[in-house]
Every structure is written in C-alpha cells, then in structure tokens.
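One chain comes next, on its own, written as structure tokens: the form predicted on its own.
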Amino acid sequence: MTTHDLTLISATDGSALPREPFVARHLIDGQWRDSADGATFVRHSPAHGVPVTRAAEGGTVEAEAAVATARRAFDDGRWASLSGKDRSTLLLRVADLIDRDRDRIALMETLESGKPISQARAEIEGAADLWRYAAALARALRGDSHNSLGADMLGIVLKEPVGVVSIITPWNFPFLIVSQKLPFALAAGCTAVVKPSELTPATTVILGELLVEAGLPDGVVNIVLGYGQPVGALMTTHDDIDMVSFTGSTAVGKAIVAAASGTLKKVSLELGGKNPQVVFADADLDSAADAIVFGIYFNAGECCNSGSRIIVHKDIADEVTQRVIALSRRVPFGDPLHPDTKVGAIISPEHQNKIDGYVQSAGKAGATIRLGGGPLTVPGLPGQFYQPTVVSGVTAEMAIAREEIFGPVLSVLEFNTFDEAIALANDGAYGLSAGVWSENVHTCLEFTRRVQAGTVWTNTWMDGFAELPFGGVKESGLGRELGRFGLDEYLEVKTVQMRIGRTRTPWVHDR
C-alpha cells in the first residue's frame, strides 16, 4: 500500500508554532522555582520537530521540598479543615479558568503530544466538566450512622481525607488524566504532589497557574517536573506520602506497588489494556465498523481504552474487516494543528519503532497485514507518524493479540460460538474495558456478566461520563477513578462508637 491510498493532511503554514519554547518550572509552596542545580530538559514537537517546552528538571531536592510542603499543608488543616462549600467554590473557579484558557491549553497539548487540535480542545472541555463534578462531590461528602446498636450506643462512620497524595500522570492524556485525579483528591480534602510525564509537562504547569489564580492556599498542590528517577521514585516511597495515584504502564504500576509496600501506602493504579470488541453475526455492521475505526485510531491508538483487538464471528469476519479497511483509508492522518486531522503524530521515535516491531513480528508469525504496517510520511512534517494498520489471521497466542501496542494497529481474531468469544475476550492479563455488538439484548447482557473488564460498552465504544467509575481488573489496575467511587479512593473510613450516658457495665466490680 502506498500513502496515496490514505487520507493525508499536509503541514499547515506553521503560524501556530511557538517562536520560543514554553518555560515550565516547579510549583512548590505557591512559588514557581527553577531546579536547585539549574538543570533543564527540552521537549520537541513529535509532529513538527521544533522545541516547544523547556522545563526545569527536578531532582531529590525539589521532590523532598514538595513532599514536605504538602505534608505541612495537610497537617495544619489549611485545606482539609475548610467546609465542603469552600472547597467546592474553588474547584468551580478552576473549571471556569480552564474554560477561559481552553485554546491555550489545547495548543500546548497538541504541540507536546502530537494529538489533533480538535481532539485536544474536546479533552480540555471534558476536563473542566470533571472539576465541576468533583466540586459537587465536595459538598455531598458524607459518612454513615448506626442508631440500631442498642439504647446506650450510637455508631458514626466518618470519611476523612487520606492525607498527602502523589499523583503521577502519563503523556497520552496529560490534562485530562490529571483532572481525573487532582480535583477528586482536593474535593476529599487531600494535599498533593503532582509529577507529569517528562514528555508532556506544559499543560500541568498551566493548570498550576490556574490553581494559583483561583486562590488555592500555598502548598496544597505542588508540581515537580522531571523523570521517574529520582522524582517519581521518591514520590512512591517517601514516609510523608500517604497515597500514590498512578496512570501508566502495567510494568511501572507493578514497580510502584512493590516500592510503596515498604510503608504500606494506599495505591490507586490505572494501567494497560488489550481491549476486545466482540462482534456477533447479528450486529449492526455499519455502526460496529465505524466504532471499531474510532476505537483503534483515536489518539493514534495511544490510549489505554484503545479497541486494539476485534473478535468477530467467522460468518461476518471478512465483511467486517473489509468495511474497517475501507473506513480506515478515509480517516485523515497528518498535521495535528489542522482542524480536520483526526490522527496525529506518534509520541516518540522509540515508541514508533516499538509499534512497528509488533506488526512485523505478527507478519512473521503468520498473520496477514491487510492495511498499513509501517511508518507514514506526511508532506511537510519531519515528525513520526504510523500508517493505519489492520492485521487479520491473528491467533490468541501471538504477541499482537496479547500485549498492549499503544498505536494505530488493529488485530482481527475470529470465533464460532459464544463461549469461544468469551474465552478469547478473557484470555489475557488485562481487564480494562470490553465491548459487545449484537442486536440481541440477551447476548449483550450475558456477555456483560461474563467478560472480565472494569467497563463494558454495548453497541458503542469509549463513551465516558464523570458520574461513572473507571478502572480495570486483573493487571489493568487497582481502584477506580471518576464517580463517587473516584472520591472514595482519597478517603479513609473512621469508626466512632459513642456511649450514651453512664451505661457501661464495669469490668472490675467492687467486692
């Protein structure tokens, strides 16, 4: 296949590219700081190749200072002791500021990550909604009471903030994912130290600017820029950290659990996925094919919820594959700054090589590369792009069917019976999300009950709502984000038992 078979969008005129890189510094105790040793690192646009961010490179000094500041801010109650109304009011103010600066935030997200600008704008809009939803939860925070323990006893269950939270976020949805964590931690009354990915630090720094503008007390949220070593490592082991919330790869998540075990910190993890969409013979194929294409190419496949494998009934497998290929050719790949682009650049050359390695290995193992299968050249752009790729003849033991590729690569597997479809869907280490396509409600309901996944979509894919919890089973993670369950992650439960009057029977009796 040549690139002439695809829908490509060439480079724009470059007017949106920055003349100078965005300068990102640490936020510690309400002050913007350079690194103590003056170290910096530069992020280049993965699509355009130009430097877009120059960030302070944090080390042990900055991480220690941020943790100490967050600890003081929690212990002295400057945030946790505020009423739910006061915390809610500030979170709502932040949401309004996000809306005001949506275009600026979206542009930096596109420049650093390579995602399409239209998608980035939608994500920032969604992030503001998360802050508003968390604000509502701040005012609705409640525990429980038990008035049935006898005439002389009252039981009260309190929910209190867990304390100081380390929030470590990835590069694929940097602003959205920090907004799935931080406002919920703040609604609960926690303080935080945030470390964004070194590949996409700018939008988290902009969020810090908005928090300061909104009037958040100094030290409640601290941002440290840098790499996993030493910053992330310290944030998972420090005695003054009470909880770690991490989104990223399963391998790093396992390392965090091991590191946090030394102090038995609470850990919340949103990790990888190898998410199946099972298409039964009675499915609406027009809707299914469109959703499959969306599910694999959204964010260039660099998405934990990517629908990276479809499991299709043999009677319709060839038709579904052909429909997906035809639609794939029409998806606009190219310059992420163009408003019509739907798929932008791959985050780094190293990751592009990893994606291609999976595809080539599948071909050698006997699978058929029906579309794509290699890097993509976009006229006028020096960055890295990957072709929309569809691989059929995939079997369950192949790496392309089991491991998270994180790229625009779709694997096609086939089944005969319902039980075989369930076995294929559940055959793997991950359990983040799954989908089922059938016009029979009984098929959908049985699939929903038997599939091992934290989220199941029926006759749709990747819808999301602030009210509904999100997270995985098996090696896709621990805990939940969003909804009331997302708030509960940042709370501890305390039982209070109150005796009414002098009714306790003495343990030691007078002789």
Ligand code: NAD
Contents of the next structure:
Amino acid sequence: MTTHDLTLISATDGSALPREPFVARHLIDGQWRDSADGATFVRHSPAHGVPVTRAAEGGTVEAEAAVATARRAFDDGRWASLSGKDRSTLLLRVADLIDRDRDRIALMETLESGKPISQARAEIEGAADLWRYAAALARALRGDSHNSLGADMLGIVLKEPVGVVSIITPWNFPFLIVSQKLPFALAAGCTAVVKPSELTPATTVILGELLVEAGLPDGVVNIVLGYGQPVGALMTTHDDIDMVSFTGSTAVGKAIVAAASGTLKKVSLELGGKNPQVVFADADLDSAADAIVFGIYFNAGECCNSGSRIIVHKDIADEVTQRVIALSRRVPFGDPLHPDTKVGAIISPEHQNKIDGYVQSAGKAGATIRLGGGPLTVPGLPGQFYQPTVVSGVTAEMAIAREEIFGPVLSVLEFNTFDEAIALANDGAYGLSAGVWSENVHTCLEFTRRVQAGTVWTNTWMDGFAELPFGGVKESGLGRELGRFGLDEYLEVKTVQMRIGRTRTPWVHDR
Ligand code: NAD
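Switch from the form predicted on its own, shown above, to the form predicted together with the named molecule and output its structure.
What follows is the whole complex; the chain from before opens it.
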C-alpha cells in the first residue's frame, strides 16, 4: 500500500517542542529530590525523536523513603483525620489547578506518549472531572447502621481508609489513569506512593506540583520515578504498604499478585483486554463502522479498551470490512502536535516491532491483510508510526485474535448464529469490555447478559463516565475503578456492635 492512500499529517514547524527537557524529580515528604546516587533517565518523544524529559531514576533508597513517609503520614492522621469536607475542598482545588494548567499538562502528555494533542487536552479535562467527582464522594462517605438486631443491640458498620496505597500506572493514559486512582484514594483518607511508567513520568510530576500548590499536607502523596525493578517491586512487597492499585499488563499484574501475597496486601488490578464488538446483520452499519474505526485507532490502538476484535455476521462481513477500510483511509495519522491529527506515534521502536510481528504472523497463519500491515513514514518526523491495519479471515485460534496487540490493528472474525457470536466473544483469557450492534433490543439484552466482560456497550463504543464503574473480569483484572465502587476499593469495613444497657446474659453463671 502506498501512503497516499491514507490521510497523513506531516510534521508541524516544531515550535511546540521544548528547548530543554522537562526535569522530573521524586516528591518525598513534600520535597523535590534527585536520586541519592544521581541516576537519571531520558525520555525522547516517540514522534519527534528529541529528548523531552530528564527524570531522576529511583532506587531502593527513594522507594524506602517514600514508603516510610507515606506510612508516617497515614499513621499520624494528618490526612485521614480531616473531615470529608476538608478533603473534598482540597480535591476541588486540585481540579481547578488541573484546568488552569491543562495545556501545559497536555503538551507533556503528547510529547512523552505520542498521542494527539487534541486528545491529550480532552483527557486532562476528563481527569479534572474525576478529581471533582472524587471530591463529591469524600463528602458522601458513610457506612451503615443496624437498628433491628434486638432491643439491646445497635450495629454500626464503619468505612475506614485502607491505609498506605501503592499506585503503579502505565504509559498509555498517564494522567487520566493516575486520576482514576489517586483522588479516590485521597477521598477515602489514604496516603500514597505513586510510580508512573518510566516512559511517561512528566505529567505525574506536574500533578505532584499541583498537589503541593493546593496545600496537600507533606508526605500524603509521594512520587517515585523509575522502573518496575527495583521501585515497583519494593512498592508491592513492603510491609508498610497496605494496598496496591495497579494498571498495566496482565503479565505484570500476575507478578504483582504473587509479590503482594507475601504480606496479603489488598490488590486492585486493571489489566489488558481483547475486546470484541459483535455486529449483527440488522445493525445500523453507518454508526457501527464509525465506532469500529474509533475503537481500533483511538490512542493508536494502545488502549486497554481497544475494540481489536470485530465479530461480524457472515451476511454483512464483506460490506462492514469494506466500509471500515474506506473510513480507515480517512483517519488523519501523523504529527501528534498538529490539532487535526487523530492518531499519533507508537510508544517505542520495540513496541512497533511487536505489533508488526503479530500482523506478519497472522499473514503466515492464513489471514488476509486487507489494509496496511507495516510501519508508516510521516513526512518530517523520525519517530515510529504504524499504518491503519485491517486483517480479515482471522480465526479464533490465531494469536492475532487472542492476544493484546496494543496497536492500530483490527481483526475481523465471522459468525452465523447468536450462540457462535457469544462463543467467539467469550473465547479467550480477557474480559474487559465488549460491544454489540443490533437494532433489536432483545439481541442486545441477551448479549449483555451472556458476554463475559466488565463493561458492555450496546450500539456505542468506549463512552465513559466518572459515575460508572470500570474494570474487568477473568484475566482483565480485579476490582473496579470510578463510581461509588471506585471509592470502596480504598476502604475497609469495620463492624461495631454496641450493647445497650446491662442485658448481656453472663457466659459464666454464678454457682
Ligand atoms: P506494564 O505492565 O509493562 O507496566 C505498568 C507499570 O508497572 C509501569 O509503571 C512499570 O514500570 C511497572 N512495573 C513493571 N514491572 C513491575 C513489577 N515487577 N512490579 C511492579 N511494577 C512493575 O504495562 P504498560 O506497558 O505500561 O501498559 C500497557 C498495559 O496496560 C496493557 O496491557 C494495557 O491493556 C494495560 N492497561 C489496562 C488498563 C485498564 O484499565 N484495564 C488501562 C490502561 C492500560
């Protein structure tokens, strides 16, 4: 395929590129610190190739210091003993500061991740909304009471913060994902140690600056920059950590469960997905085709919610595939700094190779590459990009149908009957999200009941709301984020039983 078949956005004039890399340090006990051994690492823009961040590379010393500080800050009650109103007020202040600095945060997000600037701005706005929603929850936090246990008994169920939480995040939505966790943990009264991905540290550091500016007490949130080893590993094994909240790959999620089992920490996991969109013959194909294209190319397919498997009725399979290919050619791929770009760069050369490996092996296994299927050259940019890719004739046992590719690569599978569609949708280790396209409400409802997924979209794809819980079943995760359930993750339940009067029957009787 030649690239003039696609909609390409060439390099901008580069005036938004930084002259000097952003300097990212650890935040420990309210102080910005370099690593004790002076180690740093540099992040280059995946689209532009220039250095954009120089970050302190944390080791055991920094991770230990952050955990000890977060522990002290929890145990002395400087945050947990504040009223819900005071915690809420601070979270609202942070939301306002995020809005104020939206463009600065979005630019760093784009420079480190390669995602389009318009999308990054929308994500930062969405993140501010999560801080506001969590602020509302902080004031609504309450337990339960039982007044019908008998005349002499009152039962009270208290909700208490879990304690010190390790928050470990990935590179694909750095600011949004930390905002799905941290404000909820803070609303509950927890303290935290946060580690962003080594590929995207900057915006978590900016968030730290805003927390300091908002007046969060020192030590309540600590940020350690660096790699899974040793920082992430220490954050998941340390005795002083009560809970780990992790978003990332299923492989690392499993390693974290094993690591955390030594001290039986509470673990909350948001992991991978291989999400099906099932298209029935009576579907509104205009809407479905557009949502399929959005579902696979959004964030260059580097998205846990990527709609990477289309399961389409045989009668309309060819038409749907052709519509999707035609729309794919119109999606603007290119410089993430250009306001019109909808798909930017791939996070790293290694990841680009992994994506391409899946596509080439599908071709060898007998699938047909109908569009794309290779790296994309964007005029004026040295970074890595991948062509919009549509692969048809995919069967359920192929790796491209089962494994998370995390790139702009759509697999098309076909079905005849409803039962076949459900069997294909549920075939596999993941269970994050699923979609159904049909004008028949009974088809949609039956699908919704039978599909194994944490989220089901009917006649839509990838909408999200602060009010609605998000998470996966099977190997897509444990627990939920967002909504009221998102707050519950960071709360323990304590049961209090109060006797009224001196009515208890003695266990030991007078002789
Ligand atoms: P990753 O698992 O490689 O890394 C995630 C984080 O874990 C990083 O901060 C990394 O440094 C850290 N880490 C690595 N090894 C560790 C260890 N042994 N102990 C503790 N921490 C460790 O994931 P990634 O490549 O950054 O992100 C992509 C993955 O994230 C995909 O699988 C995607 O599906 C998943 N994801 C899931 C959701 C969701 O909500 N379900 C959202 C976004 C991304």
